[in-house]
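Okay, so here's just one chain, in structure tokens, the form predicted alone.
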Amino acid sequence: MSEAPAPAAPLAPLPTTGIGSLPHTQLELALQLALRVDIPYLPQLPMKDPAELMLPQALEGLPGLRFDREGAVTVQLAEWERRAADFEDELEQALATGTVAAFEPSAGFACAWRPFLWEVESRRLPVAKVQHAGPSTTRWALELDDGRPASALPRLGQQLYRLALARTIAMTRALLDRGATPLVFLDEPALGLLAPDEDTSHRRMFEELRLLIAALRGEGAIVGVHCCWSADWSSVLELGADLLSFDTALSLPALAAQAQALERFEDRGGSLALGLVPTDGREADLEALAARVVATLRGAGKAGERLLERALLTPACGLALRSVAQCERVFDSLKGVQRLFRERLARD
């Protein structure tokens, strides 16, 4: 897979996205909500079905996957066992032949997929948004019926980087397909668990990580990473992602003190998803948290200043748990929010 660079996508200035969870359960008006902002998004809908929690949706086809409706995820290991040799053929006739499609998501874990691209394609958007749990953090949450960890079978933790590989892919063709430039975002918390300069084991991690955005690339999509935790944010910025999300508030000041990492991320194009507007029910000051945003970046420099200058913005993480209600507030106050940042750039 080839590192080419990113693909040049019309923007409009400080452009708004989600993160890709809603607490709808009716389709219309998630998808409502989701083209609204100015990178329309695929609304995940985990109230409507537990199978579109994060994990049950990216490990959909595992052999031996359950799941509750918290999103807890275990593989039968005796299933698993029986069907490991198959699925492994799946995968690696898939991806040898480029013949991903099987691997999109199915309406039983991702109903809006479909709609979305037809959306995407009837709209002709030039850019739109997925996301998928990227294998660091399947590895971390997926277990064993025996209580093992995922990772004491490293043929599982291998079919768990394929078949994110397969997934996103094929997500990336099909919007290719509709005309529409891949924003595709590696959702990764356990990035948080991670210290890659003190194990070799999370440094194998980080470094699939890097290969699967690289590939991404080379497919011609847009490659993101959220993580909504700390985490060694100078390793994070050196994976090769077009673009890092996380929450301002956890993070911002921590990421803005890497001072050599993020002016690199920067020369390379790099761009900052920035997670502003809290998910937690908590209201915001959207005055006083456009210009604490302002006033860290600034501190960090000229890198800073032109990370502020090309960022998008999001909310801070998820809206899965809280009410419809709540997350159109949400979302109001990032156009607001939105609108405080451009006013206060063009003052500068």
The other form holds:
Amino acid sequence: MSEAPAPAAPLAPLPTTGIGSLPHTQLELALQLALRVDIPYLPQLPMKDPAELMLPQALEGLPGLRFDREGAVTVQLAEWERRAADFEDELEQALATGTVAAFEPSAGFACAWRPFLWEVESRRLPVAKVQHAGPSTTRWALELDDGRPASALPRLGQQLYRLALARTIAMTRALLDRGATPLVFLDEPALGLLAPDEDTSHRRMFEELRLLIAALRGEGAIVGVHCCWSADWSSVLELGADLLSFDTALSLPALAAQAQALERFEDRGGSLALGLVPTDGREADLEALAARVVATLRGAGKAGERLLERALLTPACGLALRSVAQCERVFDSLKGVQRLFRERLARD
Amino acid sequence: MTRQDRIAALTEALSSRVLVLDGAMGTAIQALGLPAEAFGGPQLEGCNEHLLLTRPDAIRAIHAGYLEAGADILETNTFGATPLVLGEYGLADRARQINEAGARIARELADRFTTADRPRWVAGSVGPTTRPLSVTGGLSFEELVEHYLVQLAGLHEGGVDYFLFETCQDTRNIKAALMAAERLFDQGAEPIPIAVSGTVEAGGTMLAGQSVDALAVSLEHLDLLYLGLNCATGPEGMADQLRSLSARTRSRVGCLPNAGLPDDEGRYLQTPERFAAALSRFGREGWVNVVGGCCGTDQRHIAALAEAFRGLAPRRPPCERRSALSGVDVVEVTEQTRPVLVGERANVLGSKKFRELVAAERFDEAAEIARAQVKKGAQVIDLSTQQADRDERADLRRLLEKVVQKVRAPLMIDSTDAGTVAMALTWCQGKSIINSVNLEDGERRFEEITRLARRFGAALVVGSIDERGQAIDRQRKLEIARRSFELLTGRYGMAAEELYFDPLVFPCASGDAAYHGSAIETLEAVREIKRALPGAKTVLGISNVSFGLPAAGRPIVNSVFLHHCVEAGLDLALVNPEGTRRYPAIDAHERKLAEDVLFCRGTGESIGKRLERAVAAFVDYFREHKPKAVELASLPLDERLARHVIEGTKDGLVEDLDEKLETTPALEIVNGPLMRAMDEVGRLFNANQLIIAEVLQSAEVMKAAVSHLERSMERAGAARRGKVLLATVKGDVHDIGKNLVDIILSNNGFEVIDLGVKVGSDRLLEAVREHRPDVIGLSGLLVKSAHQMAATAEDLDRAGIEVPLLVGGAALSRSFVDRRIARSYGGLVAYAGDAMSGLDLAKRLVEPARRTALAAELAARRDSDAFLSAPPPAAAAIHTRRAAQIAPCPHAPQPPDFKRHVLEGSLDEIWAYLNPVMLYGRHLGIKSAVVRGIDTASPAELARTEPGRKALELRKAVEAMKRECRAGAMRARAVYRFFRAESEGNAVRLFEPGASDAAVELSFQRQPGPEGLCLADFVSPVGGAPDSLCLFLTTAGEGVRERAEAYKERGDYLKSHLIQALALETAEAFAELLHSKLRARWGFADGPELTMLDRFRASYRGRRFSFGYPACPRLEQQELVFRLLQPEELGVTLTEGCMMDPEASISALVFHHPQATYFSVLEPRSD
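Moving from the form predicted alone, what structure would you give for the form predicted together with its partner chain?
After this comes the whole thing, all chains and molecules, with the earlier chain placed first.
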């Protein structure tokens, strides 16, 4: 990770950002909220259109894709088989020549994408965050219309990886083109379900993810992995990502227990995005929360201390299923936590 | 303390706390075990009221006991003290004396217990008598009024603080009591408040049939002290009713339950603690203002109640009005339910058969015509017996005697004679509608009829006629409507929601040149009236339009005209529901012939010529043809089955189903052609091609089909998987979904107990206890049913039920189930998206191992989704000091008026204000440098580069889309209103004209620091110069989502995106244009030198701000903007999440202050 790209402009310590989804159905109001945080992010609006749910949005363009209002995704085999070769040609052409712009999200699947780019450019934002479901998660969640998992078709799995690669590179380049350093988060909740040593398919998924991260870093993005479930953290820390985003209440103790892996991660310049403000209904005692997180990370030694100093702060997860008022409160709380963290670090 | 002082104190106390009434009087008297002599001898034993004369000490002691227990209000011991009831004891002539004594005794005790900080009040108890007029009859309305008058006079004389009409079982009796009170006050008695308390039986209705909703609608015209419920059940059994009442009424709400249900020996056994605990839940829910006890309650119950309600806040009654009518049943008149169909055949002018039956005095058969209309889909019945050669009033009275027994729908009383209308209204339990008033004789008829309307709570049809005659063109129609509206809502005290404007329908082909094009004028008048008169509704007698045309073609013209009227916004349509054809089912050629006549289309230099030719073509065609019906027999079988559902016809349905059964299993028929047809019905409804009444007819056909097929489905044998209790929830009669689930479960080994429709919590609880099911299935179609399911789940939970709950229905979503229903219920709750998933879930629920897995699966998802409202973070110290650098405006400009204005914008005028940078750059992704050239550079210049060529293509596509929009794909509308405004600290108060109390107070955040800005700084502070602020809302989103979806379906993704982007920017451009006009209205119009670029840079005086943006980021206050502007009229609604729907809508607060500037109250980003 020595060649990790540095942020284009310095950010004040402990910057805040969001995870992705918001409950809004009015694009402009969602954008206003997503622009309030220190690292503005591309809002996903699944309540406006289920095409903006994590999986459909990531799989836009896949032949035979179908999705329902809950975000469950399937592939119509007959259609996929008919168009698979053409799709592979498109991917091959784009990745081989680097002309990936056609893989940017369309307005039908990410209505905020173009307005967000416009805001990035006109506000001259130094860093902007986007997120995209990672290939492990799409492969895990996608089913064929005959009920089999996507993994039953290795050719389809390969397409999922290449589609994620083409789309995230396209997004990275679009942000770079607007003058911002891209912060690309790969949303990988399925990592919690995969153990890299379990079987070859799991190992391959981890390998693919590692390759994807390397490719994006090569494009100039800062790359993060977001996993809001429990996971084999030592393996996740070794993926080569610049940032690891997680729900602190759920995973911080388990993560901190991986002292050696954490130290290697920190040593390579890695940072943590601490999912602090609960989005699951737990009433947050922000003081206690801050104290607990600081104590846990400091307990992980010097690496923990340094990771604390350069952490990003976020809500614990996406907010699409909350009300707009709740969502606003979460972001208010996030600002409050940021103040507490800064005070605590300054004091100590 | 005078009585008026006490009443003022009572009103004030009701606004600050929940008041406690006393408990049962009969129970307390019974507990004394008085001998017969105490009542005045064996013949008077049981006449509790007579004790007021024979044993006043006993009544005093009971009152004192309740006051000591903590009651705020005593009820007089006069429940049965009308001469009518006392007459049964031979005491009719002592009624006044008894009532006066009852009031004096209670007054004496209340005064004795009153202290400076704790007044006590007296309610004059008036029972329902022994004669509910609608049920037993036996005396006339007028006689009943006289009985009540005697009682009220005695109570008033004795010093009660208000009249309480309680245990009401028939709204006609309530109306008689109300009329008696009015008469008493007219005779010079000092007016005092009135409260009404109904008794809803366990079956969910009052004895005379009305539900609590119907009761509330019937009395909503009154300024009651409170409207409540008493008796019948214990508090638990009142939850459903009270929840409905609280949601419905604008009055305060009272609740006086029995001490539970009586046991076999008639004893009420609910303990005071349980009674108070059950009632206090209603307090915590915010449903009540007054509580107390009825049968079986005593001092201990009242003491527990007083304790339980200490510190609980009273209910805050909502202030918005709704348009609704009622008979025994309620009909809401909303955007979702319109057009409400009014059956026109029970009218001597509308039906020859009816006229003949009335003439023959065969009123029972005449009333059958009214009933038949309801069966065919009429929701309101127009009644008229006005004939020159007969006694209209006598005929109508005799007809009403029969009609009220046969028809539950609201009635429209159609008469020009005020006496006849007055008589008719005494026969109606509910909120009727009077047809009609107008200005033909100036205001005479307004004066006459509005008095009746206000007395009986009736709505009014207001005709477009004035002293100059009938209005034919739209301007005159609107002008008369406006004048009538102002008079009726101003001088005559009617609410806008009670007015139904009739712009009049004229025969479109009468040959009279005055009526050429009159159908168009009527249509446009409907549109204009809806726009111009907020809250008011419209009504038309549709059939008039086709008068004079061949009989065979009249239903076609009527149906086509109705379709266009509904599109224009019509609320009530007088039609013959049997003769109405479905618009999509009308042959295209016949539809065109009808539209040519209605809209005077075709060739010809003048409108007269065009109409003449159109009528000739129509007449020629229909002389030789009957209206084309689709030849069902010639269609393939599946299509025939679908047509039955889509057209709502059962003719031949059974035969077709039987034919299909020869090759296809019944369940497949249901899930195949029938369900697909219902989907099509839904699509046609969404496309405005079907009206709600037609959708319900289709549902009826579907139901009949399912019911026929059910016989052909083999039920599984004795092996039972489990027992399922099914019900459609309270307030909903739609049971197709439930019936499907029943069939599917029954055919898969489940024992199903179907409780039917409109099942309240009580009935469900009873059934659960009786049948002990393995699963409870709840279904419902309506949006309100989703909330009812949550309420039902809550009631089941409260009763300790933990049986798994399976919920489904059109209005439910998985997230609603997870967030609302599952959280209200301790047992397992699963959502079934359709009948087949219901089967799968039911199977899992009855197998222990699979149920555990399902529970874990659901819990895992809900745990990850759960969001209990977290409290907002501790607020930073807020300061409210006005920023010194913003000087108050010494001479604030004054707007020309404070009226609400609704505008229809010209798209081309609006697009002149379109910001190309936002449309092409922000939404369509053209680079800024290219966007700047898009409207200035030549095409050739742009075509030199790839981005330029792309921009050119997009501009072409945008222009094409604009052409579609001009042709009707987009409509831009706005509403704005100036308000008087003042600021105090961080708040801005807005005032209605002439009001001293603020209509709303908007609270804003302030930037931190001593010079921090707040929007309130841009408004004059309290005591400063008179100031104003404007609110507006623009929208260009109507139908855009649907069009975008349709383009997407067709694979035209660019157009799908273009129309959405164009709509968003059109709403924004309209905001810019409107803001410019508002500056002019304030008196500082933009100078000619101001360019469009200057406008986009806000280089003008004042600013507009929208909620959700940095100066006022909190979205919650959108609700206040909506309350003041009522943009629902434009089709814009506010979601629970404070999002505007449709999306392409902008709301804004406009400030004129010269120093107004954009700023952010948010903490700056850390970059």
